[in-house]
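There is one chain below, alone, in structure tokens, taken in the form predicted on its own.
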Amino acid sequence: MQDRINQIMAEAKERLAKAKEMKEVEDIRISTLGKKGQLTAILRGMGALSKEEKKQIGPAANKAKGEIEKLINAKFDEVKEAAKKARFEAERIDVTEPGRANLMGVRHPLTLVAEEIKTIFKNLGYEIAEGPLVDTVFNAFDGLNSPQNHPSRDMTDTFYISDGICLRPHTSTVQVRTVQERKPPFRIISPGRCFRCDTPDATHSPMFHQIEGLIVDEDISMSDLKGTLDYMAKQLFGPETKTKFRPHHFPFTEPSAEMDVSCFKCGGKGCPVCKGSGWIEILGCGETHPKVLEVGGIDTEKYTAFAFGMGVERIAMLKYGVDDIRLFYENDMRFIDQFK
């Protein structure tokens, strides 16, 4: 029995010396010290031995077990360390290679312009109001006093989803929702995406962004509208900017106007940007038509209002000298990086 213990010890040491992987070491542990291991079998068979044999074999077997456990644990540590060194060697970084620059993202020019306009009006006490991209035909046209034969209702101009539902062609839909949901006085701007059946070219896109504004209060007049938009233009294009209002027609405002700003490239002298006129049109506006306010049950004898709407792309093109609206949607980082 003693010889058998010595033989098990010798075989375990020989196999451990040759082991290179964790699985090999684990196999030696199982075959020697596992439930069915060689040394375990000797210890379990101790009951069949005489007293004298137990005194000799018991200590010898336990001593061998302790030594083998110690050798196996040491071998586990050795194999782990060797594997770690091999991994580090394989994953070693060559610090002499040139590094890679971390490219930082930039805010999109349309985001920059929209945030600048929103900040201007928030400083004047306006709130941000939002609405869904898919809205009712009533909110898009009927609630805005748009006649049934208005060209903007045609399928060649508006994306219809069903008879009464469409992709909103302007953010004016938020005005209708606001007059229905809120009681005056209030002042809001509604930035967001809009959709129209336009063929993409340098100045048109089927998807674009607008910022609409509406204020409802007592004694609101055209002078309030002109003062507000004149302030916005000076904040947006510079303190020397001048504004000019020209009569126009929109179904949802009466009287209506279009606002021009003095060309910020030539100062009003005339250049290719303003086509020699010295002025650039940037938005439409007017006093809100009483029929629009009546949609929300607002007393038009007590309250008046004004509204305005501008295209974010148009403002951005003028502000940054961009001559093709498609550049905003092509995700060309060479273009976008210029606005850092």
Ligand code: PHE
Given for the second form:
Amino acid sequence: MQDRINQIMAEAKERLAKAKEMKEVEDIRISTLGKKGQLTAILRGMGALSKEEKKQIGPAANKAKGEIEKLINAKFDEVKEAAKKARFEAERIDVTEPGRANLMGVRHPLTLVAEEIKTIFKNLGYEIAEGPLVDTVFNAFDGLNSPQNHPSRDMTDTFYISDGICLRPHTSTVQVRTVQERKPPFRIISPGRCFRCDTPDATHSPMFHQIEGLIVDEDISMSDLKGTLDYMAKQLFGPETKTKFRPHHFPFTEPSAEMDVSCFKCGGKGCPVCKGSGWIEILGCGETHPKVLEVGGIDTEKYTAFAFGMGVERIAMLKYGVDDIRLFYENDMRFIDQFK
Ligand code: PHE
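Please supply the corresponding structure for the form predicted in complex with the ligand (the preceding block corresponds to the form predicted on its own).
To see the whole picture, the full complex is given below, headed by that same chain.
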């Protein structure tokens, strides 16, 4: 019996010495000390032994049990510790490795120009009004007093989605929405995307941005329009900037005008930017046609209004000397990074 105990111990010790995983140690514990373990069997079989044998084997078996328990627990700790070390090793962070550069984003030049224009008008008490990109033909044309045969209504100029619905060809749609939604007096500007069936080239894009403005109040006249837009031009292009209003035509304004600014490149002497004329056209404007105000049920005896609309790309191109509109949409960081 003593030999059997010695043999169990020797075997267990040998297996423990080789064990590397928790599972292996656990298997050794089960096969020696478990319910059906080898030592357990000996201890259970004690009853059948003679008194003499009991005296001898009892303490020996118990001693072996205690010893093997200790060895197993020690091995458990050892294996656990080794696993922890291995994990730490695997998760080791090399603090000397160079960091990943966290590149700061920059704002798109169109955003910069739009923000600048928005700020100028916010400081004049204008609120931002927004409208959807897909709008009704009524808001794009009829509500703006556009005649049925106006060329801009053509399929070749405007993207139609379905009967009566189109991608807005200008932000003037927001004028129609605003006169219906608000009670005068109010002043709004509306920045956003517009769409026209244009083949892309250096100065055309089927998608572009405009900023619309509309003010409705008592006694609003052409001189308010001129004063406001002249102020904007000086803020945007510098205090030396001069403005000039040329008669034009829009169905939704009467009288209508286009505003030119003195060339900020040459100061008016004539250069390639202003094509030698000294002047650059930057927006369309005019006193709002009473028909537009009537769409919103505004009393045109009491209230008058002016409106303007400008292309953000055009202003950004002039301001930054960009010669191809397509550069704005390619999102090449080498281009965009220049406008920090
Ligand atoms: N909607 C006109 C355009 O796209 C610009 C404009 C707006 C003109 C408001 C007058 C008043 O060309």
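Positions refer to the first chain, counted from 1. Just so it is clear, the model here is predicted, and its values are computed rather than measured. Under this definition, the rigid core comprises the largest set of C-alpha atoms superposing within 1.5 Å between the forms.
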{"query": "Hinge residue among G99, N149, S162, E218 (rigid parts rotating between the two forms)", "finding": "G99"}
{"query": "Turn of the lesser rigid segment against the greater one between the two forms, rounded to whole degrees", "finding": "15"}
